[in-house]
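Presented as structure tokens, the chain that follows is alone, the form predicted alone.
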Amino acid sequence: MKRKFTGALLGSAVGDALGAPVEGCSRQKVSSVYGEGGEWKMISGRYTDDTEMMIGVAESLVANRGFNAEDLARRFVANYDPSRGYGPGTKEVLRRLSEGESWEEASKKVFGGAGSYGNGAAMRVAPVGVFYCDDLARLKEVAYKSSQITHSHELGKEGAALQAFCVALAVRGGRGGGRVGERRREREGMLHELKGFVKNAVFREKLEKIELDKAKTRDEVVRELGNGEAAFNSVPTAIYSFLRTESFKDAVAFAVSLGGDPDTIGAMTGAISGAYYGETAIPKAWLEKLEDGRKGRRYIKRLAEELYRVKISL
């Protein structure tokens, strides 16, 4: 179980760092950088805002032994490093928070008052998924509230909740390994639960396009599920990338190969896959290349282990 916690957080960071060098690139450009079907090598190992904000979520859950919105908002501001590639909406919200606006109101002021429906809340939600893996009602509540800090639009919140729920299902699944047929039946069950979880019609329509008995081409995935920054054009894509493959490596490589927003889709796929397969399934070469500064690889692992210890002590 502890390896699933470390797998989810490290997997998220690895997927983020693998996709970061090709962020905003076409599928064809990604192919020219990483090649087709060969051994993918981590280029720089530096993570983006996806991982920096995920670290903040985990730190806050550990420090408060659960969710505390005010503390989380403060940590987002304290951890903020503009060189990590934050989007304009999140930058504006963090500025407002730093000037004293409440976490409940700051995100409502962006995008003409509509709030953001980007994937910025979903990309960082892995710690919520593992921590509340056995409490669905609380998981959804915390996913929505943690999203509210920066992404107040219903679609942004629903995307975060759906991603957190998929991570939770992954934590609870795959513990016995199992044969391919057994894993397939388990994933069919996961997809059924995910479809039952979502209430928003936009996400429900996307999930209905996922068919495990039919492998989609990359062009079909981009066209039907998306590869962009909107939560509804990336969370279902990350889920599909996990469901269609049989290893952490294949899932994350497929997610990044789609282009568009590959660091975030890679991070979300890495979180789900890491939670399912565990830390030991992450390619060693990728993990060793992940940056290891003050809040790098070893810090993320210790943070995940501490999150696990807090969880089992409650």
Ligand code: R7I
Given for the second form:
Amino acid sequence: MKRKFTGALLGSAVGDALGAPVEGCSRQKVSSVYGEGGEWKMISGRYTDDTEMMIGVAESLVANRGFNAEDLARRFVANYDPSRGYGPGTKEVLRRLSEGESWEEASKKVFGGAGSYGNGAAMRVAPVGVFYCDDLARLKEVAYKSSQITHSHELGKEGAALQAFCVALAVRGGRGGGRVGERRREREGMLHELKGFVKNAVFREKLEKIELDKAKTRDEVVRELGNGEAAFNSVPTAIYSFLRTESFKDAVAFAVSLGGDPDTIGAMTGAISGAYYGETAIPKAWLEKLEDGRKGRRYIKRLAEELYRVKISL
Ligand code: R7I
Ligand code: MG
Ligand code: MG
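Could you drop in the structure for the form predicted in complex with the named molecule? We only have the form predicted alone so far.
Next comes the full complex, this chain leading.
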């Protein structure tokens, strides 16, 4: 169980760092950078906003032994490093928060008052998924509230809740051993539960397009599920990347290979896959290349272990 917590958080950071150098690139450009199939070498190991915000979520859950919106909003502001590549909506919300606007109101002002449906709330939600893996109602509530701080659009919140739920299913799954038929049935079961969880029509339609008995081409995946910065064009894609593969490495490489928003689709796929396969399934070479400064690889691992300790102490 502890290895699933560390796997989810480190997996998210590794996926982010692997996708970061090719963010905004086409599928073709990604394959010219990393090569087709085979072994991928991580290029820089520097993570982006996805991981910086995920760290804030985990720090806040640990410090408060659970969710505290005001504290989380403060941590997002305190951790903010503009060189990590934040989205424009989130930047504006963080500025508003730093000027004293309340966490409930600041996010409602962006995009002409619509609020953001970007994937910024889903990309950072892994700690919520592992921490509330056995309490669905609370998981959903906390996913929504943690989104509200920066993403108040219904679709931004729904994306975060779906991603958190998938991470929770991954924590609970993957224990039945390695028979192909069993693994297959487990994935069908997960997809079924995900469909049951989502009430929103936009996400529902996307999940309906996922077929586990047919391998889609990358072009089909991009066309049908998306590879962009909107939550509905990336969360289902991350879930699919996990469901169609059989290892952490293949899942994250597939997610990144789609291009578009690969740091974020990589981070979300990495979180689900890390929670499912556990930390030991993350390729050593990727982990070792992940940055290890003040809030780097070892810090993230310790944070995940603390989160686990708080969880079992409750
Ligand atoms: O969601 P957010 O934090 O961005 C996350 C992305 C990830 O790829 C990170 O790696 C980082 O690079 O940025 O930032 P937002 O600016 O809230 O949303 C991302 C994008 O989604 C915006 O730049 C818009 O293009 C789009 N978007 C919207 N467009 C119109 N109307 C989000 N919400 C809206 C909207 O309501
Ligand atoms: Mg990013
Ligand atoms: Mg991104």
